[in-house]
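Heads up, the chain below is alone and in the form predicted on its own; it's given as structure tokens.
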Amino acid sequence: MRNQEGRRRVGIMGGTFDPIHIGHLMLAERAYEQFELDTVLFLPAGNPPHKHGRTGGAEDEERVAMVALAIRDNPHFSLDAEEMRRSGDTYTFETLLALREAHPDTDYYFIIGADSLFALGTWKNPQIVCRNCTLLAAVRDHASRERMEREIERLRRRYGADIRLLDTPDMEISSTELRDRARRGQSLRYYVPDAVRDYITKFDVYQDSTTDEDNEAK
């Protein structure tokens, strides 16, 4: 589907999806009907630099494989994997440049979550970041949203930026506590979709791994 000006709009859901679970597909689902997106990229992050030192998660291909999982079944969701063939540190506005370059007539629209909208000025470059894409903020509950208008307002007279907030049911999922229930042989039923539930189990995904204490924004 093309605007009026002959411009596609695409959302992008980024994440280290390890696991992806069912909060990540709702709130790229209300996005992309919020905002009448064409379709929703999933981008598993690479190597960002406030992960580091992170243990405990899946393999790289893993998270790849479970997105992929996660995602079939719905025609306006895809996969994009190139964050993970980049080496050395990923940084969000190298992706959106090589995106717009590469796709000059599609305007981008980047779902974050509340707590990276209130640490957007610790991103690299972020007036680049704003200058390439609108932000789509998901309202949280521990975030008021008189709270987030206010650092919108901020971020807007600092960079530019074009801050959307996103409608989104208040469900707080950690991808850290999905791991430590995967690796006590709990069930992951109704948290992530049946067949990355299934993939986890097949191939003990998190069963060897050791307990990390990483602050994951989910």
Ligand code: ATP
Given for the second form:
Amino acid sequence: MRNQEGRRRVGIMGGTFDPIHIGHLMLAERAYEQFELDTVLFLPAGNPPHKHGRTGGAEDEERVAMVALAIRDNPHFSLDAEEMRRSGDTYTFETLLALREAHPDTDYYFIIGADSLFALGTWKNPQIVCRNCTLLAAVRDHASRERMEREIERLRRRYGADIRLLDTPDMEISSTELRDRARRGQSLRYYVPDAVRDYITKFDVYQDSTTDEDNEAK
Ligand code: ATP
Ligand code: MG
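Same protein, different state: after the form predicted on its own, show the form predicted in complex with the named molecule.
Every component of the complex follows; first up is the chain already shown.
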């Protein structure tokens, strides 16, 4: 599907995906539907600076493999592992600029949860991110619509950001909680697609002896 000017509309679902869960998947599907996107790219973060010092998480290849398994039965979702091929820190603004250069006929819609919306000012070069995509923000952690709209207005004035609200349910699920559940031997059933759950079990992805809490205590 292309609009009148012949431009493609592509969603980007960026994340650490450690592991990918139904919150991410439902967000992407709702964005696809609500904004009539042609496709959604899942973009696992290479080496996100805000997650340095993380231990007990999955290996990069495992995070990518889990994303591939999670989206394989959805024809309008695809995986873009470009950030994984880059060394050093990876930044969203660089990824977006590279995509825009490679696909000048495409408009990008970057999908984020409310926590990412409130943290946008701490990203590297937020003004470049804002000028090169439309941001689609979903509620999370019971952030009120009013608070999100205030932040959207602030980011619009500050960076010229074009940010729209996604119409999604508030899904109380995070990868942090799922890593903890997996380490405690609790079930991830219904939190992640079955294929991801099987992969985590088969490869003991979260059976590392070091936990996030151990790491924070250091
Ligand atoms: P972690 O707990 O490790 O930070 P996470 O569940 O927040 O994991 P990320 O990979 O950090 O997952 O998130 C990628 C993007 O998806 C972020 O923009 C985040 O706000 C959004 N997101 C993740 N889970 C949800 C959710 N349950 N509701 C709304 N947005 C979400
Ligand atoms: Mg997160």
